[in-house]
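Just the one chain here, laid out as structure tokens, in the form predicted together with another copy of the chain.
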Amino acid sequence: MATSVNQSLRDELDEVVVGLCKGLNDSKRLLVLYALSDGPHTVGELCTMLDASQSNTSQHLSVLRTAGLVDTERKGNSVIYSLRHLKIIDAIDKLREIMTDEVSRKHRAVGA
């Protein structure tokens, strides 16, 4: 009865987790990209919002790079990030609507 999963899709989602998951896995990188749905933003900016080091967020961005999920443009000294696919946000939104589901539903288990 149950057979081993279609290789076609098992390599699709280690496309997906390698190229995408490893980026929203970490909060600070969800918070990068929600700063930037507002709009594009330089490092010092983010590094303001993120209250991390120059240095770490730096380190963040080269990982949201290396996804896919941001682009950067030089503009005189600075480098201006923004984001690539307004989608994430969308996708990112859904895993809120479900921690807000899985919320509500610890509660109705407690009131019960």
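Alt. form predicted alone, vs. the form predicted together with another copy of the chain above:
Left out here are the partners and the other molecules; the chain alone remains.
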């Protein structure tokens, strides 16, 4: 007989989907996170690093901030963005490893 999934786990996973997954579901946002893994940056610096417009970069940063993935600090007229949780890069790297493994598996299956 199968056991039911704990309600606390269900609630926590709902929060993961609503918060973190929304923040991670765009490749440009992932690039922003990787850029911030080197240290704090202003929007302008991130725009240069990512070859993206200020409005687009600001929109992505807003989503990441709402998801709890980045922090802000005001210094004079500038807003400095930084990663709130450095572990998020490890998590993204693990997802990339899984994707690479899956792509390899599919290639082997096609070649078999």
